[in-house]
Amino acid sequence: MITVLATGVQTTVQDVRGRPGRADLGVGVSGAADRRALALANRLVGNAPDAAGLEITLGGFAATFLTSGVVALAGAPAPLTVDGRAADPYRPVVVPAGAQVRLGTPATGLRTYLAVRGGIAVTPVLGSRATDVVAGLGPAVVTEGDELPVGPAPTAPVPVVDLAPPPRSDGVLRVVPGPRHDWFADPAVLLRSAWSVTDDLNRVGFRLEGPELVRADAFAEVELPSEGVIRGSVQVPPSGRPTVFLADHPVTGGYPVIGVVVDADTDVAGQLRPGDTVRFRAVSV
């Protein structure tokens, strides 16, 4: 069991697989912002991959660990100290009964996973324990003083690993044409922009701040009815500004969707923060 002291500016509980297969009932996929962090996070301390770790949103995290474990942190790599002495992310770290692990705040990046040997049991919603903040589905917003329930270890041992090496962080996001892209004068701008995220950012997805998406005259009246969009969608609304979608996304939209960053890179894109430069690269499906 693992007191919370203290959370952030947000932490959630998520899983990688989310809840797929949904959409037409309304329900999006979820999970995760960046699943290879909280994968490599579970792989650390020896969970499967898809146990339940602590998303913590520009660190802030402290804990309690009521009986002894191990964690691993992987993502924005925070500052983490165990009852005040310093640990390394990338790298399994043990956690004596009663001992206060804390995250300090991130040079780089914007999300941290926590991830728990046994991984974090709440109970799960619709296939998974992970948390949808728009749709209000799986377990709630992590708050102080929750506790939150660990789930046994696994039976194979912690695997030996002096430090595993952070993910690709550039920036760079491979996006294919989008279903709408035709409805841009000159949609190659996406590409040769170099693009800067505004503060108007959560799990849903982020805005982009650059040079204006004009749409060819003769959409430039239409109107879009609304239709499906995934994970990756690079939305245009009137203003001309992209928006990326993330975990969270809507499973519709009503603006056109001009190109579709592929499925790897959205991890990439989880990790952004406020004034990053992101440029678009175009590559073939």
Second form
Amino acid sequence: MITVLATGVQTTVQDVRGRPGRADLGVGVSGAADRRALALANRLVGNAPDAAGLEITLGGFAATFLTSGVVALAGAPAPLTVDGRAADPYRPVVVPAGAQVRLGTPATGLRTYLAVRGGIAVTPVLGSRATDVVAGLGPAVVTEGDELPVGPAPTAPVPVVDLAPPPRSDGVLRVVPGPRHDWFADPAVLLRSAWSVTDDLNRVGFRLEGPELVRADAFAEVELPSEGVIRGSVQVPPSGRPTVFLADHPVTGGYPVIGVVVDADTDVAGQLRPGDTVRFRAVSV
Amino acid sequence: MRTRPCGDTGLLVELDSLDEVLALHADLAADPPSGTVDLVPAARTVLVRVAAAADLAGVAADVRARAPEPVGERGAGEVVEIAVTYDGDDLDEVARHTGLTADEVVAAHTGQTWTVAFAGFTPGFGYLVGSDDRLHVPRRESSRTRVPAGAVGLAGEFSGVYPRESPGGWQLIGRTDHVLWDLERDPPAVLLPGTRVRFRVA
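Mind pulling up the form predicted together with the partner chain next to the form predicted alone we just looked at?
Next comes the full complex, this chain leading.
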């Protein structure tokens, strides 16, 4: 059991897999915004890939461990202390019983993943422990004073690792044009421009600032019937300002999607913070 | 049928009518293409989401080879009665669009049987199609950031009830206390595809 002392901007319980296969109930996938980082943190403490961890936005998380445990951080490199002593991210860290774990603010990136050996053992909802903030599924957003259960230690040992590398981030997201790029007068504006991530950002997605993506004349007044969207979809409302969808996006959307970020790069997108610059590079499938 | 790319893990299949959508969705659900993770039926499309390692070209070929016959009759399901207080902020706008009075909008909404064509958007949200087209209206020019739980709306050929507070762009005509999503129930959603709905004045 760990007792939460501080949560920073937002801390949620997440797992890598989320709730696939239930879209026809209106249930989205959800799960970690940077699945690769949570998977790495789980590996570092010897957890099963489906173990739940904490997704901590811009650091500021603190908790007391009532029993001893092993933790690891991955994702945005937040400084970690155990009872005031600095510990390395990207490697397993032993936490004595009664010790306080604190995260500072990461210098880059947005979301730090804290894995605890045994996983955060909240009750799964529809097969997952992930919090879907929009759909209201899974455990509530973590708040100060919460007591989070930790599951039994897995049989796999804590692996011997020197240092797992921090993730790449060159600000370029690979995108597959479409499905609705033909709705725009010049869809290549998406590829030619440098976009700035705005503070209109959460687990649903983030809005980009840049040139207006103008509709083609033939579609200027056309309303798109709602259609399914996936993580990584770059949706353009009538304002011409694109939004990139992340883990908790709605299952269907009513505005044209000009391009879709490839699945692997949505984890990179999940680490973008307000003010970051993004470029898109077209790839075909 | 036409397919469009949707990233490296999706395929958007476009169809000409809702009946074709429902037929293809039923066909795909009964025998999903290899690697399928999720199927998202919508008004004129079916989104096929596949696993990261799946063969998208193979999935596209599989989908295009199917030509399911639209099901003539839809909605032999249970009838759910939903009591609505018709005081929505867009009731007058809907009246203006349809050329009806506000009372006639209410009469049209309560006077037809609606059927859940598909679910989507958010857990428990059912897209309801009516038996006539008197209430077909566009979405709002700008969407609301907060639509309260229980709001009853119209958009395009559909009516729907927001199961929980969420953003939304539908024209709101009323509200209900009917709980449409409850994890204590199995299934948690009331408005399952095929379910018929009668609205009445609360």
